[in-house]
Every structure is written in structure tokens, then in C-alpha cells.
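Listed next as C-alpha cells is one chain, alone, in the form predicted on its own.
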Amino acid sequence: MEFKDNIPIYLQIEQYLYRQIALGKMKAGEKIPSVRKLALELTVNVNTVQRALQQMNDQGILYTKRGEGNFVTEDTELLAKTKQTLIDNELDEFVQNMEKLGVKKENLITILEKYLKKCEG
């Protein structure tokens, strides 16, 4: 993972969890790697993955057992909350990115449908 200097690195970490179990690759009451093990993983500081799983379990996304880990939370409302808030980010950013550019927000749809046409073709 290639952390971005303005940002962070346990924010990237968090954002990285979430994207992972938004994508279903840790999935409603799963075991997540420990603490080590992601950090061995991302390169980072245990400490630093120590926080981004303390605000993620702080916020319920992920929850403890005593001695066995951390695992995803079980409430799926909540795990479609937290997607649906990644796909408004990323929205977000794309109209910015797009608005920068010069372009239009009652342009973006046109936009973007002869872009996903050129995609299939």
C-alpha cells in the first residue's frame, strides 16, 4: 500500500479497512488480521494500526474479543452505511476533480455515460 504524505497514515489505514470489507474480502463477523500481521503487511508501525482498529471499533465497524481479536461488525445496516459514505466520498471527489477541470455538474452525467460507453466498446 503506497501512503499518501498529506493524510494520515491510520486514516489511510481505516480507509483501507473499509474499502476491504465494503469489497466483501472481510466479511459480517470475520476475524481481521491482527494488529502485527497488518502492520507487517502495510509496512506501518503497530502502534499506528492499533489506532485506526481503536477508532474503527470505536465507531462499530470492527469489535473485540477479549484474547481473540478483532472482527467486523455483524450489523449489516451499519456496514452499508459505511459503503454507501465510501461511494459519497468518492463522488465527492470526482464533481470536485471534474469542477476543476472547467466542467459543469449538469454536464457530468452526459459525461459520464459516453465515458461508460467507451468503456464496453
The other form holds:
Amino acid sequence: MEFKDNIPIYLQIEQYLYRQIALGKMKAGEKIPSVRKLALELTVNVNTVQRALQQMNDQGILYTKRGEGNFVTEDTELLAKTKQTLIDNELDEFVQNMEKLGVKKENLITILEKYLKKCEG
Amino acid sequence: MNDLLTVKDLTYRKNQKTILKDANLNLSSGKIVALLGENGAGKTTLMRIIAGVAKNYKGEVNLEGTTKEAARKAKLSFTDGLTGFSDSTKIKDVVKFYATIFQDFDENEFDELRKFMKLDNDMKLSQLSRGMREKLIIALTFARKADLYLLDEPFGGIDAMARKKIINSIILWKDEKATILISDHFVNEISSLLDEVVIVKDHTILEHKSADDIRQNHETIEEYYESFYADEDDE
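Hand over the structure of the form predicted in complex with its partner chain; the form predicted on its own is what we had up.
Every chain and every other molecule in the complex is listed next, the one we just looked at coming first.
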């Protein structure tokens, strides 16, 4: 896992974990790896992982069982909302990039439809 | 947060040359901190003074309420390049020496570190590559139970695999309350680990900032560090 060095790492760890959850690599109700294991896997400071997990606890995506570790919420509504946020973020970036290329918002749909048709062949 | 280490108005001269002038630094517990600066900026001297190895400085160095050099030495772990040992010394003899000198040296802990670093107890210091030597220094340093660990340029001239091992050992062995100060003149290899950055330049400590505060401004740690040297490139 490569992090961008100009964005706080804990925010990027959050994004990474959101993605793991959205992709089903970490499932509802399942225990996530320990703080130290995540730190090692991502080559980051234990404090930084803790900060990310704390935020996700506050948001309700994770919950802590005392002495057992962190678990993914079983609240399917919240999980769906989280996935939608990830999709929105991707779309945001897409729209911004297209604007930089000179594509106006009102033309996006047409361009996208054309492209998808081309992909289908 | 409680201060672990306070350096106040530190000035150090050697052979009529100023090496450090009015340096001030506060470190709290539980952090990984980079000490960044060019070669000759005074990083090693600062570490040696904090460690109680370099003496006859002006100013105050306070580690958890104690300013006495001997007491500081007992509370912090610093391995000064293995300079006191002859080349024919075996690793196990260095370990014996450490276990005798330092009460908090844990031989079992060292053995785990040694295995992790893939070092052989019977190897002589002369047989060690630069990377192996650095790994041995780290293993010796972390085998002590201290509140402050000082790592002096642990990544100088070593290959990527040795670097990875050392970085992983920091993540695995660092106690929650311990603080690690790592000096380096190249920040990229450790930037993802850092809580804080300290800049040494012009024989003093210029800045001390949290890594996240730097990134919050959309600046990389490297850009931040290089900004202190920008004026020199223009000349």
C-alpha cells in the first residue's frame, strides 16, 4: 500500500479500510486485523492506525469489543451509505478530471453513453 | 501531554567551532520523530549530547526530570556505532557486554530481534555488511527497555531489504509509551512512520512540527524539509 505523502496518513488509512469493507474483503460483523498487524501491513505508525480506527469507531463503521479488537458494523444501512460515499468520491474525481479536459457537465451523459456503447462493441 | 525530553538553550563547541547554538527541543512520550538535516548540521552531536556521551555543553538536557548524564544514560537507549569493539568481536560477545552494562538489556528480546534480522550470534563484526551492522545496532538498541530510543542515521548506505527490516522492527518493537528519535538526511524512506519532524539547520533546531499538520497543508514531508534549503539551491 502506497500512501500519498501530502494527505494525512490516517485519512488515507480510513479510505483504505472503507474500500476493503465495500469490496467485501472485510465483512459485516467480522473482526478486522489488529492495530499492529495493520501498521505492519501498511508500513505506518501504530498511533496513526489507532487514530484512523478511532474515527471509524466514532462514525459507527467499526465497533470495539473490549479486549477483542475492532469489528465491522452489522448495520447494513450504514454500510450501504458508506459504499455510496465511495462511489460519490470516485464520481467527483471523474467529473473534475473531465472538466479539466474541457468536457462540460451537461455533455457528460452523452459522452459516457457513447463510450459505454463502444465498450460493448 | 507530559514532556519526556526537554533540551533548553543548548550550545556546544568543539575545537573552537560552534556545532550547536541555542538549540531547544521538547519531545513527548509515544512518538516517532525524525531529526532531519544535512550532513554536518549537528544531528549526531545533538544525539550524543542527549545520550550523555558528548559532554561539556552549555544549556540543559532534561529526560523525565533528570539532568544528570549517568541517569539519562539509564533511561534511554543509544548505540554509538559499535566503535568500542574490535573487528574480531563476535555478536554474542557484544551482547554479553551489553547485558553486563545495561540492567534493562533483555537477552530474550535481543534473541527475537536477532532472529528477525537474520543475524548469527557467532558472526564477527568484520564479517558484517553495512546493512547487517545497522541491523545489529538496531537489535541491540531495541533490546533495552527504555523510554527514549535514539537511532542515528540507521538507513545510511544500506539496501532496500535491510531498510524494510529495520522499519518493520520499529513498528513491531516500539512500546506504546516509548519515543523514537531517528536522524536522517533523506526523509522519504520513513515519512509514512512519522508523528513529528524536527529540522536541524545552521547549528540549531529551526522547526518542530507534526507530520499531519504538514500534510494538512497539502505539503509532503520532503517538500517541507527541502523548503528550508530552497534559498541555497538558487545561488
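Positions refer to the first chain, counted from 1. Take the two forms, find the largest set of C-alpha atoms that superpose within 1.5 Å, and that set is the rigid core. The model shown is predicted, which means the values in this text are computed figures rather than measured ones.
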Using a rigid core alignment, state whether the CA of Leu112 is displaced by 2 Å or more between these two forms. yes
